[in-house]
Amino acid sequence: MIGMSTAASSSLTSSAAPELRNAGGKSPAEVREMFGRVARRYDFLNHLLSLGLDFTWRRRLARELEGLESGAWLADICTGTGDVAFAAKKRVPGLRVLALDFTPEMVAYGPRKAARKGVGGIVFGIGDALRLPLSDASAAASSVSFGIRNVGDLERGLRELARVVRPGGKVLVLEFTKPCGRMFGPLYMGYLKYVLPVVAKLIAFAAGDAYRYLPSSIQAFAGPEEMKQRMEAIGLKDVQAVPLTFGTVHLYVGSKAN
């Protein structure tokens, strides 16, 4: 079993840490509450509002896991309902995945999806991206998909992703990006700002707030060059920023030094 750190696990319930704010201006408690409210319709809205492209983005991340030996562990952080975990298992069937999220309502859907899909080898659990309940170098790779933007301390979140990976292992980050271009950039941000929240609210009333938060958090979040620099600053090597879908999403790939 992937190494679990007792110290890190106990710190998940610690109330001594100061309140943080992420790029979108929300505290961890606000993020947890927001995703808890949208959990029931989360998958449907993501697939609909991305026009199904979210499947393509996650498959691209999963390609980076090819070559891992059977039985190796992937630590998937901010897993939501586990879509990256399932994409990883489909690409590398022998992989084992520890899928963690700090929103219980989201994680609860993971085992149900696994049973429905007939997929084994995924362990779902509660875990804070800033205090992962894992031992150092206990995973072959770590990943986070559309979640690092939501953490209250980007550097600390990246350090945790790197800490739990063994030397030579990969750290994979999939995240939305504000696209460049005089025409496409404003059009895309207008779609996010004015269309997505309305559609989301019509389908699931409680989701309107989450999809209003989305464009503001993307605008405030680090761009690809800054993300590369931040990943290099914590010691990751050969960092790449791979643009997807006209730069609206980037896949960041870094390797932990041996």
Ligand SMILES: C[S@@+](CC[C@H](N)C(=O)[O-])C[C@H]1O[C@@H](n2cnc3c(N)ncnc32)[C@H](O)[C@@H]1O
The other form holds:
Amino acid sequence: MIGMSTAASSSLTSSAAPELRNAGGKSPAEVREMFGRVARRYDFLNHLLSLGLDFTWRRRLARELEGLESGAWLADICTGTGDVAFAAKKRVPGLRVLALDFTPEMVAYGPRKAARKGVGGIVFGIGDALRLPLSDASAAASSVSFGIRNVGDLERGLRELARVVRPGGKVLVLEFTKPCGRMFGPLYMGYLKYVLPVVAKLIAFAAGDAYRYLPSSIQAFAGPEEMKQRMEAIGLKDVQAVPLTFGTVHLYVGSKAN
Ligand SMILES: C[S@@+](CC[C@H](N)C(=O)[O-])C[C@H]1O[C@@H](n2cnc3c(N)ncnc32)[C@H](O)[C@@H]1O
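Based on the form predicted alone presented above, generate the structure block for the form predicted in complex with the named molecule.
Expanding to the full complex; the earlier chain stays at the top.
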């Protein structure tokens, strides 16, 4: 099993400090409560509202894992219902994945999906991105997809992702970004602000709040240049920001120094 830190058992049920606020202004408790409410409809809404593009974004992340040896561990943080874990297993079948999230209702879908898909080698668990229950350098790579924007302390979240990776290993971050462009930027933000919450609310009443929070948190969150700088500032090397779908999403790739 991937090295669990001595704090593992307590971290598995702990939460981050209540005074923390993320880019969208929500505390960890509010984030957990929001995703708890939306969990049942999360996958359906995600695929529908992104027009299926979310699959291609996660596949692009998984490509970065090619070449990892069989039996190597990926730590996927803020895993939600585990879609990055599944994309990673598809790309590198010999990989083992520790898939952690601090919302029990979200992560509960992981094992059910694994059973339905007939996929093994993924361990799902409860874990806080700001206090990962993992030993230093215990994973071959770490990933977070559409999760880092939600954590209450970006720097600490990035440091944790880097801490658990072995020297030379990759830290992969997939996140929404505010697109530039005089026409496309406002059009896209309009879709996020006015269309998405209404559709989400029509399909699942409880999801309306989550999809109002989405555009405000994207607007307040770090852009590609800042994210690159922040990853470099914590010691990651060769950091790249790869724009996807007209820059509405970026994949950030960094390597831990040897
Ligand atoms: C938008 S979902 C992304 C889920 C999945 N990674 C994906 O690509 O669909 C964000 C997830 O981050 C989780 N999350 C937010 N803050 C967290 C934290 N501090 N520790 C662990 N998980 C967190 C939420 O519970 C939620 O499941």
